[in-house]
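Below sits a lone chain in structure tokens, taken as the form predicted on its own.
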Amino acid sequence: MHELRIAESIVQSVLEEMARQNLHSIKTIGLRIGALSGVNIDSLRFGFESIVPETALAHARLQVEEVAVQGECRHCGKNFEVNEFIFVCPHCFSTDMAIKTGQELDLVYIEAE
């Protein structure tokens, strides 16, 4: 399950820049998951819960944005939102696509108490 080594990145993360900014205690890690990502958010929760008890992010919790698929269409130059992963243009029925969010898989911010 590669949600638990992202998990393991994010902590790992977070706890350096704990150190560098002299942060005693977070209370929330703010992250960003597009659509696409292939990142199963409650699986993330899981393994971000099963390793952080032993470690100074015991109490933080994870708070996630879902970011939807949005595309821009080749051919009319329109942007749309993807619905149900169907890749065609609604404006021109193409399917000569660009995606320009739903990949994300970032750490947004850290809030400390």
Given for the second form:
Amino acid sequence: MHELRIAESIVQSVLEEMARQNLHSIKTIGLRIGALSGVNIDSLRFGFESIVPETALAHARLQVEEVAVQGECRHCGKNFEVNEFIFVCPHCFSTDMAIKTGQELDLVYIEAE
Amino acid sequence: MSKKIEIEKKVLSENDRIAAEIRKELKKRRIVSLNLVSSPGSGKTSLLEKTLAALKNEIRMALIAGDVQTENDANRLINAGGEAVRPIVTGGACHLDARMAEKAIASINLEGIELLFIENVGNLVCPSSYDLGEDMKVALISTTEGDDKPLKYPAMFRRASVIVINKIDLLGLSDFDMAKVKKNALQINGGLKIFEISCRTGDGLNEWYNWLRSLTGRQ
Ligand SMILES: Nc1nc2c(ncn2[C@@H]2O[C@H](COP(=O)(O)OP(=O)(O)O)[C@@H](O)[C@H]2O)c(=O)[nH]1
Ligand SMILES: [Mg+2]
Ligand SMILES: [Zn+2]
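Having displayed the form predicted on its own, please output the structure of the form predicted in complex with the partner chain.
What follows is the entire complex, opening with the chain shown before.
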């Protein structure tokens, strides 16, 4: 359950940003989470909800953009979506690829009231 | 009136920054570093004990043993002849992070060290998100676990460079299918290097030792 630690990092970053911008209440926190990030989104929401009640983020909602895994084949150069974690190029069947997207774990934006 | 503010920041940017510093320092000192990950009980400490016994007079090693509560693993490594061994007790955390690794590494005299092992906390999920500045992640699976481990933990097996399949002395006692586990692992990561070993009988360990020798510029 490292999602609790991840939630704590998010809360800390948002609180810092609020102080910098002199904001008092946050409506939405925008995240981008890749399928290969190693983070379970439900656990993250659970972790987040368990730590915010006493903070200025008590009413904030997590808006999560989920990112699928995209690969670029180093053999034939084509781009493709990696489905069901099968990391094989569908065009030439090479397994040598660069991961273009899917590893994200980003704090994208906050929306103040 | 609501106001949207762009932030665009990696949640683990602080961890990644420290990991990059560790990587730079280890590279400067030409130390090869391996981060060992597995479920609890796959044999990480056993493999390190064997490795120390076989190679301690040949390769200078430092070892960091992460554990949730105890220093038992670090003590096992000291008993196996490890000279530079440090425990990290995470106090409940299910993974090591770069800050913990940095602190442990800073307490080791790195002069002359060629190989650094970091035994992560027994868990195949959480440690996958945390770069410790290592050169490679080595994932262990044992034949007493399910052969679908790679499919259940794709993030980890994708990030690993090596898998070690341990406890092959017990093959046949469960329905663990070696061909299947390899196929599953290679489907996630076609570049994986695979070792099949038994820490109990010593089978396959020579290949592992030879690989460590080649990593540290021998042979
Ligand atoms: N039969 C058998 N048991 C092993 C082998 N390697 C380790 N074990 C046992 O598995 C248990 C867990 O090993 P340990 O090294 O502590 O695993 P760790 O939690 O990954 O560090 C111990 O009781 C070991 O003696 C092996 O190759 N064969
Ligand atoms: Mg251990
Ligand atoms: Zn291709």
